[in-house]
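As structure tokens, one chain now follows by itself in the form predicted on its own.
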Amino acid sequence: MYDTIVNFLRKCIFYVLSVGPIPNHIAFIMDGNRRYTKRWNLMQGAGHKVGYSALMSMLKYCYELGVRYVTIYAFSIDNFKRTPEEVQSLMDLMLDKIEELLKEESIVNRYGIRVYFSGNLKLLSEPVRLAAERAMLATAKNSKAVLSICVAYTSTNEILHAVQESCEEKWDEITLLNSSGGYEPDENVNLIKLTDIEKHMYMAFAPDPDIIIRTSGETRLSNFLLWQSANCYLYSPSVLWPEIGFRQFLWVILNFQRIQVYLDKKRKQV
């Protein structure tokens, strides 16, 4: 009965919010899982498991409100520098949660979400990489919303990858034109354009985020979506990730609606 009343009230609030602008893309930096574990004297990895429940709640709120794209920073390339035991524990947890996403009753199937894994997936352990590929294939026909999970990811790696891919593509084009005698170099023309790099980004399938939320009060982006975040709203609640809830979600949406006209104006000036 209590859950029914809470769900009804939440839907009423979302109905009122939908009168204003709704963000198309929200990204999360899920910071504070380890500090939560230490604060409550829990076993190693327990904070990440509680954090997964918080993530499911955030995803539910986003998709109920009508946010089409959600991106989460699940595992940075820099995280591989942690102890082998912690890295293995995180890989095991990731594998377990990916398998959960594939279940018929999962949030992915309930809301018709297409899942992308974004990053240098070659760095992942084989079981995790194969599970990620299965999840992307299994959800490829879902079209109501999109969930991007950034794993083995940093922005610098993403940009480097995009530049390399653009150079290789342009080299292949020039080689083909040379072989047919149709290539004439022009010093006044840029061989590689901004659009060439952008289409090779890991996140090329998604629009730039409207909001980036980083918990635990940290205001750093930590090498996350640097290319895409020039004109988005940054929100840094003091709560640790496992503690984030509806109150913080409601607050960030209200603030976004308050400054959305200003953000749009800034985007148009670029």
Contents of the next structure:
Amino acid sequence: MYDTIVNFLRKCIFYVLSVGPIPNHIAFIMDGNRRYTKRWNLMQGAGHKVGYSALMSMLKYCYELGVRYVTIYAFSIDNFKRTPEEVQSLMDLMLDKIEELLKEESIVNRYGIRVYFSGNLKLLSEPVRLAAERAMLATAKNSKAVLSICVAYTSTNEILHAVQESCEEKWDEITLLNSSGGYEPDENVNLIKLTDIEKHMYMAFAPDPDIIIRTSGETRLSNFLLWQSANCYLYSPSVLWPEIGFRQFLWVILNFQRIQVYLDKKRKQV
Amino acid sequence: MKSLTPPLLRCLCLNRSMDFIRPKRMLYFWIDKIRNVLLRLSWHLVHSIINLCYFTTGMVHALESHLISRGLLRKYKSLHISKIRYLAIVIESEDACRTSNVIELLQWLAALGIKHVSLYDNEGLLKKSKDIILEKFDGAVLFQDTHENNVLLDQPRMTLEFVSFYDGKEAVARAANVLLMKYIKSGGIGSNQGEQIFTESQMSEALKTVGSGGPEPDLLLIYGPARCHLGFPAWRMRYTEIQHMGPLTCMTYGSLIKAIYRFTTVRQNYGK
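Can I have the other form now, the form predicted in complex with its partner chain, not the form predicted on its own?
In what comes next, the whole complex appears, and the chain from above leads the way.
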């Protein structure tokens, strides 16, 4: 009964919010799981499990409001520096949750979500990589919304990978031209254009984010979506990730609506 | 009495039902209109309350800033300024022509002992005014890409760097072409085999070659209407703390001190 009333109230609030602009793409840096574990004296890994429930709630709010793209920073390449036990427990949690996502009654099927895993997936262990590929294949036909999970990801690695792909593409073109009659590339001509690099980014399937939310009050992006966040509203609530809720979500949407005209103007200038 | 023909009967029934439907439609139309008006009013009311909250907190911040500037708040009296090796300032392009504000800000930073400042605006208006700024603010030398980063901190005067969109995404495209030429000369080794051809340090070197290889700022201060970095070079922002200072026209010395103090209390794990 309580849940029904809460859901109804939330839908009313979203109805009012929809009068103003709604973001198309929101990204989350889920920071603060370990601090949460420490603060509440929980067992190791418990913070991440509570964090997963917080993530499901935030996804529900996003898709109910009509946000089409959601991106989450699940695991950075820098996180491989953690202790092997911690990395393994995070990989196990990820494997577990990917399997859960693919179940019939999961949020993915409820909202028609297509799942992408963005990052250098070759750095992942085989079971996780295979599960990720399976999840991408299983949800390929969904078209109502998109969930992008950044694993083994950093922006600098993404940029480097895009540059590398662009070089390989141009090399193939040059080889082809050479085989049909000598072609000497001119050093003064820029063969690689900005559009070539952009189309090879891991996140090329999604538009640039409108909002990036990083919890725990930290004000840095930690190598996340640096390329895509030029005209993006950066929000850093002090709450830890497992504690994030509807209140913070509502506040960020209202703040986005206050400055959306300015952000839109900046985007059009590019 | 003439009997009614089917078409005429159908027409009469239609007219009667339309007489019934018309007020119903009008009712739905007006309910819809009233609902839209109420929704809009609610939305505007919520935003007016938020604007009022921001106005109030703005007053509080202005007072706090004034107290900090006067040195009345003990917490901000001693700053560990050495923690900031490289500072970046992002300025909204519409404010970039306010060179007097920019120079005043640089003077505050020089007085605090900041050794390297990168001034960024997306359209490059600050770059165009760099001669005027360097002339009027004689406490700085222009940053050269040939400088090694550790040498910058040993300079007696502040090093000033002017950055724009040209040094961001466009520089990455130019650096990609430098790497492409190297790749072609090496004969395309490792092509399409899934191997990593370039390293991040090679990318950094290529950026330096094309004239866009400055240091990574420790702290980035945004002077504009929103907390948004407006395209500051992505390659240089991995672990940069980003703080929003409000519009350039409302800048205060106290808010600058507060932002720097806040930075000095941060502890980073770098992913660990």
